[in-house]
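In the block that follows, a single chain appears as C-alpha cells, in the form predicted alone.
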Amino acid sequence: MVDPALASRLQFALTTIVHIIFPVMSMGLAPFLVYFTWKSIRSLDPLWERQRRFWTRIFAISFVVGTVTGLVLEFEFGTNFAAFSTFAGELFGGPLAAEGMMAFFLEATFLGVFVFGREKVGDALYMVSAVAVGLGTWLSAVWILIANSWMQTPRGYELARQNGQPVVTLVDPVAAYFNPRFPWMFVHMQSAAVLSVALFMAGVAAYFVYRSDRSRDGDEPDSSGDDGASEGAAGTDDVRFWRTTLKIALVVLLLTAPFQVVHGDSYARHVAETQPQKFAAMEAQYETEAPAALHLIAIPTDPSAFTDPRAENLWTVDIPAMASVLASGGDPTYEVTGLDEFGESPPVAIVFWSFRAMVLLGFWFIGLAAWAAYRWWRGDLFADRRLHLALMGSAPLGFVAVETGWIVTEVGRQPWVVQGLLKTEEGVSPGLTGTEATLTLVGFALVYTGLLVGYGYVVRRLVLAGPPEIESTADSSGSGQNPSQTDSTTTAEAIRDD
C-alpha cells in the first residue's frame, strides 16, 4: 500500500484539480450573465434573453457539481489532514465557515430566483438576483483564497500549545486575512476565470460559425462582417447568436489576456520576495547568483535526476541576466536566491514545467486575441477558418492554464503546508493507515473520473442543443413588452427539457 502521507497528498491533488474546473466556470460566467441579464431587461431584442438562458444552463450545472466536489475537499481536512486542522483550525476554519455562511448561501438562495423565477418576479428583483449570484461566486473565491493565501504568507498569528499539540492562535484578524499574498492571488485567479470562460465561449461560438460556413455547399465564407443579417430566414437567429457570442468573448479576451501576463509578471516578483524557494524552483535556480540567467528550457542530463529536486546537471537554453531582471523588475545585476540556500526544496521539475506551460499559454492567448482583432478589423472575422479552428482548439486551454498555475502555487510551497510553520507530512491524520488512504484514493479517482466525464457529456449536450428559441412579440404587437416576459417557455422548463 502507498504511504498514507503520499496517498493523502495525491488524493487532495486529484480532487482539487477536478474541483477547480467548476468554480472557474461559474466565476468566469458570472459577469457575462450579469451583462446578458441587464441587456435582456433593457432591450426588446430576444438575442439577449437567449444569451442569458443558454449560458445560465451551463452556469447552473457547474454550480451544482462544484458544490458537491467542494464539500469533499472540506471533509478531507478532517479525514486525511486532521493534524493540519488541529494546528491551523483557528485561522483556517473561520474563512471556510464564512465562505459557507455568507457566499454559498447568498449564491444558492438567489440562484433559485435567477434560474427559475424570471416570470415570477419583476425586472428589478431579477436583476438583483443576477448580481447576487455573481457576487456570491466571487465572495466564495474571496474566503477560499484568504485561507489559502494565509498558508503561503502566514500573518497575524501566535504559536501556542494545546493538550501538548502545537497550534496557531489568531491575534490579528486583519493581518491574517489580508496577508500580503491575498490581493495577488484574488486578482490573478478572478482574471484567469474570466479569461478561461471567454476562451471557452469563443471556442464554442467559433465551432458554430465554422459549421454554418461549411454547411453552405459551394458557397464562399461570408466576409461581410455583419452579425448574420444576410443569412436568410432559416438559422438567421442562431448565426447572429453565435457571431455576437464570438465578438463579446473576443472583446473580453483582448482585455484579460494582456492584463493576465502583466499582472503575472508583478505577481512573480512578489513571490520572489516572499517565497524565494518557490521562485527558485520556478526558474530552476539552484545556486544564488548575480546576475542570474533565465532558463527557458532546463532538462536533466541524467534520467535519474528527473525525480531528484536537487538535480543540478541540466541542459539549458538561457537568456543571460533575465531572471535577475524579472525578479527585480528591471535590475540585471539583482541577486536571485538559489535553492542551495534552503534545507529542503519543492519538486523542481513539476514547478518549473508547470510555470512554463502557464506562461506559454498566456502568450498564446495574447497572440490569439491579436489575430482575432486583426481579422475583425479587416472585416473577415467570420471567414477565417484557421482562426476558427485555433479558437476551437484553445477552448479548454484557459482551464489548463489555471490548473498549471495552481500546481505552481501548491507544489512550489512544498515541503510546507503552512509556509515555514508546518510541513505537509506533519499535517496528515496520525491514525490514517496506508490501506485506508490508498483505498479512498482509488475510490476518488474512479468517482471523479466518472463525474468529470458526466459533466463533460451534459455540457456537450447543452452546447449542441444550441440556444433556446424565443419569439419576439415586440415587432408584431408593438406592446413594447420584454421578450422574456411574454415567452411561454420559461427558463425552468427549458432547463428541465435538457
The other form holds:
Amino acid sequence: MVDPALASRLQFALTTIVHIIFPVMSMGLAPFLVYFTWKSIRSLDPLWERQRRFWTRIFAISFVVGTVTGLVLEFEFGTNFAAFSTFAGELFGGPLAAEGMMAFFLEATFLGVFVFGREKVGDALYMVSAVAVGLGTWLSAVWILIANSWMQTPRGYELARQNGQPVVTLVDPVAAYFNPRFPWMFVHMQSAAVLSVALFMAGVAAYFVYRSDRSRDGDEPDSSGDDGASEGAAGTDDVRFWRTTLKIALVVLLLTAPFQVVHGDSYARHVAETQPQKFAAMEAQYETEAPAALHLIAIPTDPSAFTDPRAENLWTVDIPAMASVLASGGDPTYEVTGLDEFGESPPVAIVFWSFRAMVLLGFWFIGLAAWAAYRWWRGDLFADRRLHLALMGSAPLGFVAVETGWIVTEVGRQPWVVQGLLKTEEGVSPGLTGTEATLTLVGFALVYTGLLVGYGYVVRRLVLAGPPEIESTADSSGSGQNPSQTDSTTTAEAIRDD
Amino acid sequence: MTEPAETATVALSSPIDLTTLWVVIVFAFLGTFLYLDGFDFGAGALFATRTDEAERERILAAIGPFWDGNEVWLVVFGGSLFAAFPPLYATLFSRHYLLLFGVLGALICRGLAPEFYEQRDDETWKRWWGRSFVVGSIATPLLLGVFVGNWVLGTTVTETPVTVLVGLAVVALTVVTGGAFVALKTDGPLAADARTWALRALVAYLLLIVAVLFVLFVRTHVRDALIEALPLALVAVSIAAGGGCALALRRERDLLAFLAAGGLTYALVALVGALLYPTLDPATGLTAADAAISPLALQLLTLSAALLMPLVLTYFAVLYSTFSGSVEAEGY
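Based on the form predicted alone presented above, generate the structure block for the form predicted together with the partner chain.
All chains and molecules follow, beginning with the one already shown.
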C-alpha cells in the first residue's frame, strides 16, 4: 500500500492535471462562442450559425466532463486534505463557495438555455445566455485563482487556534483575496486558455483545409477564399467554413502568443520577488549568486543521480548573468537567491524542465503565429502545406503548455501547500489509511484514463463529423424575414466579408 | 490562546445568529440539490423501465436542459459547508472517505452518460451508456443517503443496516420526484407509467422512513431529539405532503405531485438538520459554534450569499420558464 500522504498527493496531482483540460477548453472557447453567437444573430450568413453550433457541441461535452472532474477536486480537500481544510478553510473555503454561487450557477443554468434553447428564446435572451455562460466560466477562474493565489502569497490572515488546532483567521479580506499573486495568475491563465483553444481551432481548421486541398488537385495557385464559390457544392461551404475558422484562430493566436511570453517574463520577476524559492527551483539555482547565469540545460554530472530531482551537482549550459537580468528586469549584477537559503527544496528537476518546456512552447507559438501571418500576408495561407501540418501538430500543445505551467506553479511551491505556513504533508487527513488512499488512487488512474479516452474519442468524432448543415429551422428564431436556405446562401455570398 | 471561546461568544451574541443561519443555508442547499437533481436521478431510474428508444430519448430530453444547473446545488452545498464550517467539512468528508468517492464515481457515470449516449447510434454504445446512466442515477442518491445517515447517527463505519435504509429511502424519494417530473413533461403511456412508479416509490419511501424512525426510536439520544416540537412538525409535514402527493398522482395533477415531492424532500432534509442541531457532528461532538468560521469571515460569506442568491433564483426562473412546456416525442 502506498503511504496515505503520498497517495493523496499523487491523486490530487492526477485529478487536477486531468481536470484542468476541460475548464481551459470551456474558458478558451467562451469568447469565440460569444462572437459566433453575435455574428449568427446579426448576419444572415449561415456560416456563423454553423460555427456556433459546431463549437457549442465541443463546449457542452467539455463542460460536462469539467463539472464531474471539478467536483472531485472540491471533495478531495475534505477527504484527503482534511488537516489543510481545517487549517485554511476560513480563507480558502469562502472563494470556493463564492465560485459556486457567483460563477457556476450562472454558467450551468444559462448553458441549458444556450445548448437547448435556440428555438425557444428570442435573439436578445439567446445572446444574454451566451454572454452569461462565457462570463460564468471566467468568473469561475477568478474565484479558483483567488483561492490558489492565496496559497502562493498568503495575506490578510492571522494565525489563531480553534478547538485546540492551529488555523488561519481572516482579518483583511481585501488583502487576502486581492493578494499580490492573483492578477498575475488570472491574466496568465485566461490568456493561456484562449491561446490554447486558438491553437486547437487552428489545428482542426488546418486539417480540413489540408484535406480539401489534397482532395482537389493540391496545386492551386489562387486559394484566397473566393475560388470555392464557383463550385457551388456543399463541400465548398465547408471549405469556406474552415478557412474562416483558421483565419479567426490565427488572429487570436497572433494576439495572445506574444502577449503570453511578454506577460510571462514579468510574471517570473514577480515570482522572484514574492516566492524566491520557487524562482530558484525554476532556474535550478542552488546557491545565491550575483551575477547569476541562466541554465539553458542542467543535467546531473553523476549518471546515478538522474532519478533524483534534487541532485545538486549539475552540468549546465549557461548564458552568463542572464538569470539576474530576468529576475530583475535588466540588471546583470542582481543577486538571485539560491535554494540553499530555504532548507527543504521542491523537486527541482521537475520544476526546471516543466518551466523550460513551457517557455519553449511559448516561443514556438510565436514562431507559428509569425509564419502563418507571413503566409497570409503573401496570400498563400491556404496553400502552405507544411504550415498546415505544423498547425495540426500544435493543436494540443497549448494544453501541454498549460499543464507544464501549473506544474511549475504547484510543484514549485513544495514542500509548502500554503507558502510558509503549512507543509503539504501536514495537510493530509490524519485518519486516512494507506489502503483507502491507494484504492481511490488506483480507481482514479483507471477511471480517468477511460475518461480521457472517451472524451478524446467523442471530440474527435464531433470534429470529423464536420460543421452541421443548417435546416430552415433558423427561421423561427426571430431573425425576421429569413429566406429559405438556398436564398440565404446566395445572400451570404453577397455580404461575405473576407 | 483563548481565541475559540471568544469566537463562540461573538457569534451567539450578534443580533442575527449567523451560525444558525448558515446551518439553515447549508441544509437548504442540500435540500434543493436533493429535490432538483433528485428528479434527474428519478428520471434516470425510470429510464431503466423503458425499452422503447423514443421514450428513452424523451426522458433524456425532459431533463436535458436542467441537469447542469441542478448539479451545482451539490457544489455549493460542499462549498458552503467548507466555507462556513471548515472543521466539520474536513472531519466528515475524511471520515466517510470511500463513501464519498463512491458518490463521485456514481456522479461521473451519471453525468457523462446522457452526453455520451447521444453521440452514436449503435446498440452496444447506447446499451452501455444507458446502463451507466441508470446505475449512476440510483447509486448517487443511495450512497448520498447512506452518507447523510452516517452523519446524523454519528456512525464511523462506511455503512450500517439503518443507514442503508436511509439510502434506499432517498432513492425512493428521487423516484417519486422523478416520476412526477416525467409525468409532467410527457404524455401517453410514458406519463401514466411514470405516475404508477412514483406512487409505488412513495409507498416504499414512507415505509422505509417509518422503519428508520422506528430503529431511531430505540436509540435513546435520538428519541429525545425526535420528540421535540420541530422534528414532530416535520414528520407531520411529511405525512401531509406524502398524502397530497399520492392524491395528486392519482388525479394526474402532475405539477402538484411534483411540488408535494418537494415538500417531502425539504421536510426530510430539515429533519436531518433538526436532529443534528446544535451539534453538527455527533461522532465527534463538534457543535455549530465550534465549527463556524470567525464573525468577520461569516459576515462576508453572508453578504455574498445575500447578494448572489436572489440572482441565482432568477437564473433558475429563466431556465425553468424557458423549458416549461412538455417535451415532444422527437427527443433532443
